[in-house]
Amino acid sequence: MSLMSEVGQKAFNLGVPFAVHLDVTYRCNERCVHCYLDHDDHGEMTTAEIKDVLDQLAEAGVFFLTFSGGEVFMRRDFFELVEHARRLMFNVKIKTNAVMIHEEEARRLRELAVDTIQISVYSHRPQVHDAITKLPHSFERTINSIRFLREQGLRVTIANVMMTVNSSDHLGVQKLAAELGVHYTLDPTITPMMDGGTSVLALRIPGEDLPEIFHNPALVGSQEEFCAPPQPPSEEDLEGYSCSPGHSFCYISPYGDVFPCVQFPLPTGNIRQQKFLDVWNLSPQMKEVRSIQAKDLTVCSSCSHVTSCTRCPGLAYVEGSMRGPSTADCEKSFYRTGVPTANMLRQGLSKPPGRVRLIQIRPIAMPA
């Protein structure tokens, strides 16, 4: 294990915020086909306001700094917010679309010592990625912007969001990546819209279509490993944890409003009305998030997959607990080993249904 491994799983056993993601704005010049956001400004939090949970996230001892959106670039005082959290030590990651990064927002990225810029790429082929941003001629500004931050040196990765639209595309994505000499990530995961809405799931890919990734060695490394068949979890499994939102990685909105993740949409605090801090340990929805271990899951603490699958409990929690399964995860586990769930099998299922079924979803609770 890697000394950061080391210290990251230390901050998990003591409950303490190693990692923040931030979106700073929910604005964007993209209107992204699958996005999960509502991009108007309902009053997101001034300079003087980030600053001040910037100061407040360091105190609390968070390494791992990740700005978001929204389009991160949409603000102005964006660098200043930056040049902030570099004073204060953080390891920053910025996640993009890129379109508005030229030769001077790439120099000052690397004189601000940015350790990641993360930019999403849908498709190898221009109108395509045109199509899912809706935004004309976005494919070519970002591929110049990923070609202005490599000659300044800096660690770029390209994220691939895989759905309907796109989906024969991932290999030409990934080749353009090498071609670019940039890192390279393919997600097939579509999220439900923070207000509960469903509607972008049907943009969701079809779950027999996952073997061709989850078999694809130049995706995921090792298939021997990777597509195993699950093993039985032992008493120390069941005594583990889901992942890591509440233990040490939280998400804050542009509203200052607090979640264990980006795809766990519990409010559990606003930092415009308490310290993060206070949040962070006094929240009884944290504390209940962290409470959480694998034996505690209704259906899952009884699967054959408990420990290997990608379980999140954000999803599940969107479809009605937090501590059941979710059905996008029980697919992949499905796919990628050819082994059923227990969701499944509870359901009197040898395989997912054919088609992506819009899940049901209760309404989110936001606040105001």
Given for the second form:
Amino acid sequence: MSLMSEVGQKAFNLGVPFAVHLDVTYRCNERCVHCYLDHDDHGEMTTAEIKDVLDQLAEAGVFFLTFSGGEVFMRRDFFELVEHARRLMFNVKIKTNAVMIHEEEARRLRELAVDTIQISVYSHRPQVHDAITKLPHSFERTINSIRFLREQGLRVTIANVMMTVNSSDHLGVQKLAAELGVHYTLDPTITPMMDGGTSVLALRIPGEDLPEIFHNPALVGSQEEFCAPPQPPSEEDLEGYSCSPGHSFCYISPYGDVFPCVQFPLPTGNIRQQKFLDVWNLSPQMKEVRSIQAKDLTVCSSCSHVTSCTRCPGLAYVEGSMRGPSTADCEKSFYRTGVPTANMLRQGLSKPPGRVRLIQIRPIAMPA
Amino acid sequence: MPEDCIYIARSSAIAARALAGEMMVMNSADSTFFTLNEVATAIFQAADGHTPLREIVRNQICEQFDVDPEQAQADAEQFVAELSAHGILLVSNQPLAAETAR
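Can you give me the structure for the form predicted together with the partner chain, which would complement the form predicted on its own we have just seen?
Entire complex below, previous chain first.
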């Protein structure tokens, strides 16, 4: 186990919020087709309020702080917030579309010793990327910004969300990342809207397309290891907890609402009305999330995939129960290993039911 | 460099936070990650750029921990050299401005 993993486990065991994802705004200069946010400003926190939140997070022991949105640079005070965060000695990561980063902004980010800048790139083809973001020339601007950041020696990661409208482009984006000298991550997860709307789920790639990703060593490393059939869970495995939300991680919205995770829309409190540590330590919802062990999962506890599945409790919550299965992750487990999940078997299925288009959305205009 | 004239300050390029008595430190330039024990944490926290290392060892280490002063000074100098090599601490024979991220 690496030193970082050891420390992360220690924070998990102690219930210390080791990492926090803070969205400073939901406003955005792009209108990505798969985005789950409402971009109107319904009263986001002021500069002073966010600085106070940062003070509280430092006091609570937060080490990793991710600034995200919306588009973080839509806030005119963004650098003031980063400066305050760095003065408090957080390890700062930023998620952005980067179109507002020029040479001066890149220089400033280097001066502030920001750890990593994660930038969304949807395709190596400008017309495809721009059709997804609905912002003309966004591809050109984003790639130029990546070059400015690299010139400053900053670490950049290209995040490539894979969906129906760009499903054939991930190898091109991966090659582009290599040319730019930046890291690359691929994510086929499309998240329901924060208001519960599911229309964007129609953009999820069909499960049948997942094996191509799961069997690509450049993306998953050792295929034998990644696609290995699940091992039967031990008693100890069933006593284990799921991922970090509520244990050592949480999410804070621009309005001060605290959630277990950015993908887990269960309100646990609001830091405009309560201290962060009161929400973290005392919220009944946070305590409930924290209490769930693998053996408590209604379907998954009997599933052979229970220890290796990427089951997202937030997506399960959106589907109806935080203790239930997350269908998207069932699908991934099946297509990764070829072994049906307990959730599929209880429905009498030998393979996932396929994409369910709850609401048909109009396809975006996509150049060939 | 005379020992009494060693001044140390934390670099502005690092992230740091205490976890259960130990200090976690990461250098953003190369993502090297350290955890400091209780004694090293005391030195790190006292690295304000204008207190000589010998005074830090005398006031923060010898008074709080049951250690031999000369051994403590030698250990502290080695610790400072290691963290300096990783860009975590800045070392000078002149007082340093305490660096914070600008």
